[in-house]
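Just the one chain here, laid out as C-alpha cells, in the form predicted on its own.
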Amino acid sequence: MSNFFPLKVIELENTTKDSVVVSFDVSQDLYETFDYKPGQYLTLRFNVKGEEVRRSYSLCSSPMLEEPLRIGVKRVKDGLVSNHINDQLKVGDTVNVMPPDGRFFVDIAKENYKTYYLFAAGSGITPILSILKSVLYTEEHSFVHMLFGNRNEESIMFKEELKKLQKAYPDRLLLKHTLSRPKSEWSDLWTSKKEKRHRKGRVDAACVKWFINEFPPYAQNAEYYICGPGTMIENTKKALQENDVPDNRIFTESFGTATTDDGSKGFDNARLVASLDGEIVKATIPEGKTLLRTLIEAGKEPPYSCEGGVCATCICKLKKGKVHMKNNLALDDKEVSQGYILSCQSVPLTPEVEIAYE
C-alpha cells in the first residue's frame, strides 16, 4: 500500500527562469520516516484538473547536512506536474508526500577514501547533487570529479550552489560544464580553450572519455554515478565500459519518460492474478490495459509512482505467463531474466497472468 503523509512548502526558489526548488517542512515525529540515502528520490501526489496524478522528484538535499527536504522540479513541455509545481505552488501549501525511495544512492562512510565520478545532464543534477554535498561533507579522504551538461549558462541548475561547493572544496572537487549551445560573449574572441570555463557540446561518448583521461582518480577506488536523459546515460556508460570500467561500479538514474509508444496492446480480457499487500486479486485485463491500471480500477493501491518505466516503484515478480514492458529504464537485464516486471508497463502475452508484489 502506498503512504502518503501531508508536508508543508516553506520555500520555493528559482534556479533558473525554468526550474523551482521545493522545500518541505518534516516534523520530528516523521524525522525516521522521511530519512534518506543520497540520490533517493520522493513521490509527490497531486490533484490536477480532477486527477490524482504521481511524479518522483530526486531529492538535492543532503541528509548529512541540517537542511530541509528539497527537490528540483525542471519545466517540463505540456508537462501536467511540473507545470504546475512552477506555476501554482505556493509557500503555506500541503503536498502528499511518499516517504524516500530508489535504488539510485551511495552509502557514505567518513573512512571511505574514493574517487567519484558524476556525470549529469540538466535537471539530472538533482541526485547528484544530494550525492556531491554528502561526499564532500562526510568523506574527507574522497574527491568528486564531475562533468555537468546543459544547454546553455543560464540553464545550468544549481549553478551558485556547485560554485560555493567549489570554492570551500577545492582541492576535492573539480568540476567541468559542457554546453551544448553556449551563448557567445565578445570576450570569448580572446579567451582560449584551456581558460574557458566551459566545453562546447554534449556528454557524449567523446565528451566522457576526454573527462576520464584528462582527470585520471586520485583514489583508485572508483565509483561512477550517471543521472539524466536516456541517450545520455547509454553514450557515458558505453565509454566508461570502454575504458574498461567495471559494469558493477557504474550506477545509473535515468530522467524522463518515453517519448513514443511501440503501439503493443496485449492479449485482450487476459487474466490476471495478483499478490497484494497479503491479498489474492483477481482481475480481467482489457486490450491495451497495463497490470498496473487493472489494478487500480479494480479499486486496489498497488505501489507506483512516475508510470514511465523510470522509478521501480512499481516492480513486482512475474510467476506465470508472459508480458511485454512497453518502456524499461529502471530493470537491468540480470533482474528481468529473474522475472521482474515494471506493471506499470506490462501488457499480457498470454490469455493467463500472475505476479507478486514482494
Contents of the next structure:
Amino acid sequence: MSNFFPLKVIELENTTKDSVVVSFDVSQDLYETFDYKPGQYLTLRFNVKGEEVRRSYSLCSSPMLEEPLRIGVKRVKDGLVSNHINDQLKVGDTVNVMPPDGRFFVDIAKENYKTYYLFAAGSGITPILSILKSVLYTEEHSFVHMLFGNRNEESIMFKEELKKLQKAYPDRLLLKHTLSRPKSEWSDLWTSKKEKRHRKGRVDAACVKWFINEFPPYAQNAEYYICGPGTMIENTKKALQENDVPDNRIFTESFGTATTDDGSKGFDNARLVASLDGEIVKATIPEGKTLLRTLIEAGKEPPYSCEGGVCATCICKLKKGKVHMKNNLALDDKEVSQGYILSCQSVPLTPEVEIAYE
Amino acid sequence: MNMDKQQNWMHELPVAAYTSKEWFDMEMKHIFSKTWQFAGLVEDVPNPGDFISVQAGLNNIFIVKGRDHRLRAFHNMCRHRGTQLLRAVGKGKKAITCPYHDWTYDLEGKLISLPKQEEEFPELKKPLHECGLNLHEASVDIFKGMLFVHPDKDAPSIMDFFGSVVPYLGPHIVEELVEFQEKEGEPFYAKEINANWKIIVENYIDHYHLAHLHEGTLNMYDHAKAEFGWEGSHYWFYEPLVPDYLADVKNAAPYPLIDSVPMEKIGAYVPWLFPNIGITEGESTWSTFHAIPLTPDRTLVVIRTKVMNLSEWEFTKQYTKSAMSKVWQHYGNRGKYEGDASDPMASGDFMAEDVYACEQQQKSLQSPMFSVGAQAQRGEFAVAQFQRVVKEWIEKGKAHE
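Could you present the same protein in the form predicted together with the partner chain, rather than the form predicted on its own shown above?
In what comes next, the whole complex appears, and the chain from above leads the way.
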C-alpha cells in the first residue's frame, strides 16, 4: 500500500532565508516509478521526536528538463517537518519518499496553443514553477501570464530562476509580482509609479481582476492554475468566477495550515466498519480521532499521504452514517454529494459509520 | 460530379468544380465547414460583452468576449427552434436571449431561463443547463492578429493547422497596427467578383502572371527573386523590393514603413492560408484578403488593411515624400494598355487587372472548347498544388460521410 522508497539527498540550496530546495537522486531503475506531471507532489516520511510523520511537498522541478527531483520547503512557524528539513537534513542523507501523486497537474503537449494563467502566493510557487518551466520549455506556441504574491522582495522564492526565465522567454512569459509589505527603498522616491517592478498588495479579488483585465489571453484556450496558502485560493477562484471564468478551466492546489474547521467534535466512541483491501475492519473511533487515524492505530494500512485534506489519497466512500470533514480542499461538491469523503479529515456524527476504500 | 469522360479539365480539377452547384455544395460541406475560418481582426471584439457573428461555410457562428477577456464561440441558433440569436455586431451582452420565445443563455452557452417553464415544459425537471439544451459550442482562436472560428468545439488546435507556415510569414507585429478605413466601419476594399472562389485563389498564388498582367503595376517588387512553396495546406510567398525602390523606400513608400519589419527583411510576404484567406504583408501595409464564395461563379472579396499607428500628420508627410520620389516615375502605376482609366487594363490598378483576368477566365469556362492547355512548371506550380489540396479535402470528407 504505502510504498516508500529511500532516496538520497544530493543537493540542498537556500532559495530564501527561510526555505530550502532539496534535490533527490533517483536511480535508473526507479525512473519510471518517479515519473511525474508538472504540478504533482512527493510525500516524505520522517521520524521526528519518536513519531512517524508524513508531509507532502510539491515538486518544483520539471519532468521535461534533465533535472533531479526537487522540492521547495519553506519553514512553517512551529512546523515539525519543515523545520526538521531546513535544520537537520544534510547532503547524503536518505529520505523515504512515495512516488509522485496529485490531481493538480498540467498535461503538457508540444502542439498545445494555450494561455496559462498562473497564480501563486508564497511557497505556492513550487508546483507553479514546475508548470511554468514545463510549458515554456515544451509548448513553443503557448503563453504564460503569471501573478506571484509575496510579503516582500526578500521572501520571493526562486527569484533568480524566475528572472532568468523572463529573459529567456520575453515573448511568452509575462510575470508580475505583488508584495503585501514591500520594503521601501531610497530609489523609490524618484521612481515613477509606472516603473515600479511590482504591485503593492496581496493576491486578492482586486488584484486578480486587474491582472486579467490588463493581460488578456492571446491563445484563447486559457486555463487558470492557483496555488497558495489559506484563503488566497478561495479569493482568487472567486474573483475569477466573478469575471466569467468557467469552473472547468480553474485548477487549484491548497497549501499549508488552512483549516475551515468549525469545531464540531463528532460522536464519541462510534463504531467504524471499513472495507479495506478486501478485508472488513471493525473498530471503535476514540474521541476526536479521524477515521483514518483509527484504522492506522488498529494496525491497518489505509492509503493516505498529506493528512491535511488536500491530496485526496485517503478518499473513500461513505456507505452508512454521517461524518464531518474538518477540512476539505480536495473534493468538489459533486463528489461529496456522491458520498465520497476524505478519511483523514472525517470524524463521525452518528453512532455507526461504514466506509469503503475503492 | 460529371462523369463524362469528355469533360474539360483545369490542372487537377474538372471544369465542373468551378461552375456546378454540386461542387459548390461539396466544398461548403467538406472544406468550409471543416476548417478554421477567418472571422475578422482581434480588435473587432474589443470589450467584455461584445460579439460578432460570421458565416463559416454552412455554420453561422458568433464570438463573444467574457469578462475574463477570453473569447467563446457558439453556433448562432437557439436550441428551441433554431432562430438566429445574435445579429452581425453588438456590444455589452451579459446574456443571450432569442428574439422568438425569449429563451435565454449565459455567456457559457448554458440555458438559464425560458418563459412558462413549469406549465409548458413539465418534462424539464433538472436544472435547465442540464437538460441538453445548451448552445452548441464552436471553437475560436487568434492567429497573427486575426480571429478564426471552427464549427467543432473540439477542433484541432489552430496551431496544428497553421503552425508549419509560421516561419514563412512576415515579421510584422499585426497587433501594433491600426486599420486603414476611408469610411468608418467599411473595409478598404469589398467587391463581388464574377468568378469561382478558386479562380481568385489561383490568381493570388500564380507567380507566372506577376511580370505580365501587372507589368506596370506590381513592378516595384522583384518577381525574379521570388521564393515560394507549400507547408501543409498552405502556400507561402516572399519577394524583395526592386533595388531602386529599396534604395529610396523610406521616402518612396506610400505610407510610413511598418517598424516591426527590420530593413533586411523588408519585402512582400504574400501567403495563402487554406482555404480562403490570403495575407499581404508589405513594407507599409498589412492586409487580409478574404475570398467568400457566394455561388459557383460569384465570390465576395473583402480586403482589410492595417498601417502604422501614427498621426494623420505623419501620413501626410509620408504621402508628400512618396509623391516626390522618382521611384514612381518608373514603377507601380502604369496600365498595361493605353486608354481610359475606366478600362481595368489601362487603369494602373493591379486589383482591377486581377478582377478582369479572373472574370474573363470564368467566362471562358462556359465554352465547350475550353481546357487548360499547359502549365508553367515553376510559375504555376502553386495553382496545380492548390487544386490537389482542394481535391484531397473533398475526397477525405466524402470518405468520412
